[in-house]
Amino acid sequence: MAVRTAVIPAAGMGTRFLPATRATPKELLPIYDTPALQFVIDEAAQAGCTRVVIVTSRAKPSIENYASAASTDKVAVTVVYQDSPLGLGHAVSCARQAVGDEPFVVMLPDEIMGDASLTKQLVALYEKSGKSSVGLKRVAAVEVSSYGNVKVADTKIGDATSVEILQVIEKPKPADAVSDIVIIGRYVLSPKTFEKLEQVKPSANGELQLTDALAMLASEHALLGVVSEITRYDTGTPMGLLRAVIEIALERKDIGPQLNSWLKEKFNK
């Protein structure tokens, strides 16, 4: 089945930006001209996706806002919401409704791709197999407790390039890790995976996670993964924001000559 909707989680407070975020949602904070939020919704438009639908808050209503003036003739934007703050995996099964029973991909705002490939990739290794198909990276072993660890082994899906996940550990204490591998921000997943989350317990501090409904399907050799080299940056905090602005300005036709001489001038003195 075609993947045609991208699910984007937004409806944390973004705690880390403030006082910024009083007024303004981290989502929207700009990477130079154009909102954190804008760069994930033109990359789900070129992946191929024509729904996209943003999981918010009502105390945010300027997503909504913004939401109501992003569909293009390629996209339609949309919104519902998740009312209480009880993890990643409970903002996607708060889009069940709206996604229907159809493969979607999870898009997450606080990580900005290069590019659309990754997500190209996935979509295709989901329509070629028909299983959940995950981001991954290799990272140094002292970031891997940041993020949910992997175990996996080599796979070969038609002209596709994945592996197949063996195992799923969230954020793993250094002794506990399976691998240097790691989720980053990017997933296809199968309409099966609202019903996995319908079996996760909450954590140790209320919160429905993901990567638990993942470690199911992944016990069921139904989730595959890309080891991708994407250039990618991590938004979730000021400084990965401010190196986000920084590089992607640097990249720009328009101000990217003018920001590399400023730079110049400002370090050689």
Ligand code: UTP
Given for the second form:
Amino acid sequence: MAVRTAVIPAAGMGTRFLPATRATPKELLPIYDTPALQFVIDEAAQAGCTRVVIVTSRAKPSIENYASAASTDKVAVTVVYQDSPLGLGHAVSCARQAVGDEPFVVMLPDEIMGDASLTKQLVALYEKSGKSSVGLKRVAAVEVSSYGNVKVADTKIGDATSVEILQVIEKPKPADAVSDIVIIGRYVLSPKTFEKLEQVKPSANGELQLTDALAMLASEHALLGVVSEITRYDTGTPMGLLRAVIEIALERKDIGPQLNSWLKEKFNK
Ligand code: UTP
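Complement to the form predicted on its own: the form predicted together with uridine 5'-triphosphate (UTP):
Next comes the full complex, and the chain you just saw is listed first.
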């Protein structure tokens, strides 16, 4: 079945960006002049999605305002609500009715990708295999404990980068890591994922983790991944956002040369 809907969870508290997030949701903080949320909406459209469902909170009305002007001739943008921030897994389950009984993309708006290639690869893998497929990346050993960590099968599927995921562990202690491969914020999920989310128990911090539903899929041999070297900006922290702003601005034809010469002037003093 074709993948046509993208879900963007945007109902979190954004505590790492206080005090900015008292007034502006994290997802609307600008990468130079364009909100992070817009980058993800554009990526969804480039990957062939015609519907975007943003999961937001009633405490963040500016997301809804932004969404109301974000539809284009390619993509229809709507919102659903998560009444309290009970975790990423819970946020995704809030989109169940809007998505319906069909596969969907989940895109985390605090991870900005250099292009839409990974999401396109995940959509293609889902459409070929019928199995949920998630973005993966190799990281240094010290970074593994910040992510969902996966054990993958030795055999590759189809091309050199697609693998079966055998096990998923959320933020393991370094000694418990099962590989140097982690999940990044792009997922193409089968509608069965909603059933798995219903079975997920709250983690120690009371949140429902999407990773726990993925672990259930993996245990049933129903989870694949694409190991990617895509350019990725983690804009979930102020320093990550600052780096993304500088790097993405440097790449732009309209402002890149100007920023480049200002930076050179500054550092040559
Ligand atoms: P994060 O955990 O990075 O976002 O979730 P957060 O909770 O807003 O950040 P901090 O830790 O307080 O700074 C990743 C994405 O999932 C959404 C967030 O809005 C973010 O886009 N999310 C998270 C939800 O929609 N609902 C939740 O309950 C949790």
